[in-house]
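First, one chain by itself: the form predicted alone, in structure tokens.
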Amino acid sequence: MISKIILEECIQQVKKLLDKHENIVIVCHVSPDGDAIGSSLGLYHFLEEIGKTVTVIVPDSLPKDLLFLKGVKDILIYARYPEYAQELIDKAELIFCLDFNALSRLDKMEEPIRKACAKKVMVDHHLNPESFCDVTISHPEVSSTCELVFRLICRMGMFEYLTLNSANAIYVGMMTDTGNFTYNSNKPEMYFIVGELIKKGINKDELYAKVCNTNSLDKLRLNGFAINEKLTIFEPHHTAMITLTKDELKKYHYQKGDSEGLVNVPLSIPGIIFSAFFREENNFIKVSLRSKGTFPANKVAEEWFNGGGHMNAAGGEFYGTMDEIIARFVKLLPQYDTYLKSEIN
């Protein structure tokens, strides 16, 4: 058994909404990762199983390492079909907002979801959720939104309707949002859930291989270049930084997902406690932060990069040039030496 961390009031509210409404839309954040797609598809397959009409709409394209999941082909990408997506949002009776705590995380979908007349349910694990949903299920202490989706389904007494396709998606999200169970993953209940997913028929070894051990030649060359040429070590601060510009990404025919996990690599170096990865997008720089021990990567993300997350895994965005973000990063490091030194000692 697992503890009942979601309030019973929230469980009953979601059950009533599902009893009342048939036409459902699921949305997740811009640049969706494994947890966003995993939770969306996990809930999607479950809702279809209980007879609902469901559409998953995401702001932009998906990482290629997740394209094997069942249901991916049915996901509607807003950036490609905004008019059709808007039509579906307008017709929706119920909208599930998964893996984001603020409407700004939806990019161009922000206003359509804000103005939607449908009832809204948030299921998320990030800090400081905004009040834009009728039901808010927010638990930052939980490692992934996928875990919360699993808990929600079980608490509603509907575990029997959780299909193998749902289980696969939920496991992938739990796995990727914990760095393959290497951080934010030391709670026994997480592994009880994994056990229940295995009972549903998932092959965890096969899922790991598809997500993490399937690489294109371009991806391997990009990661090799990043580590060999773009890795900087700040020894006094026990910190590492990797940067990739748009031109560098283009040179190696970058596709979404090709740099997944790159930020974790420097943490394998003895003495490195904090790692940052800055990837240049079209109009901003994507920030990924990882750390060991009690160093608060989420604090850095919140205070400097318009983001947040967990202690050891956080992210954000920076609107400026690569030179500007590097200068900011170098300047902020001394302010966190207390955390770094206490971790080293």
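Numbering follows the first chain given and starts at 1. Quantities reported herein were computed from a predicted structural model and do not represent experimental measurements. In this text, the rigid core denotes the largest set of C-alpha atoms whose superposition between the two forms falls within 1.5 Å. What changes on going to the form predicted in complex with guanosine-5'-monophosphate (5GP):
- When the rigid core is held fixed, the Cα atom of residue 299 travels 2 angstroms or more between the two forms.
- Put the two forms on the same core and the Cα of residue 32 is off by less than 2 Å between the two forms.
- The Cα shift for residue 51 between the two forms, taken after rigid core superposition, is smaller than 2 angstroms.
Please supply the coordinates for the form predicted in complex with guanosine-5'-monophosphate (5GP), as a counterpart to the form predicted alone shown previously.
No partners, no molecules, just the chain.
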């Protein structure tokens, strides 16, 4: 048995909503990652199994590593079909908001979801959830939204309707949000859940190979280039920075997901506590931040890069040039030196 993390009141509320409503939409955050897609498809397959009419709508396209998951073909990409998506949102009686804590994380879907008449349920693990849902299941202490979806299904007494397709998707999110169980992953119950998913028939080694250990030559070369030529260490601040411009990305035929995980690499250097990755997009620079221990990457994202996230994994956006963001980064670093103290030695 696993402990009851989600409040009983929330479980009962979701159960009632499911008893009452047939037309359901599931949404997750822009630039969806393994946990966003995993939780969405995990819940999607379960809801289909219990006979609901369900559509997953995501703001923009998926990383190619996740395209093998069953159900991906049925996902509607809002950026491609906004009118059809709007129709489905209008028809929905119930909307699940997965793996995000603020409507702004929906990008162009923000207003459609804000205005939707449907009842809304949030299942998420980011700090400081906004209160735009009728039921808010928010647990920052849980390492993935996928784990919360698993817990929700079990607590509703519907484990038997959790199919293999659902289990595969849930495992993918648990795996990706913990770096294949290398961080935020020291809780025994996670492994109980993994055991249950294996009993459902997942092949965890195969899922790892598909999601985390499949690279194109361009991707490998881009990452090699970034580490070899674009990595700067700020020794006094125990910090690393990698930058990639649009031209550099173009040279290596960059595809979405090709720099996934790159920001983590410098943290493998002993003494490096904080790592930043700046990737130039069309009209802004995407910021990814990672840290060790109590160094608050999310605080840096919030205070300087219009973003947020978790203590050790955060992100945001910067509207300016690469030179400007580097100048800003160099200037902000000394202000966070106090957080380094507990991590070094």
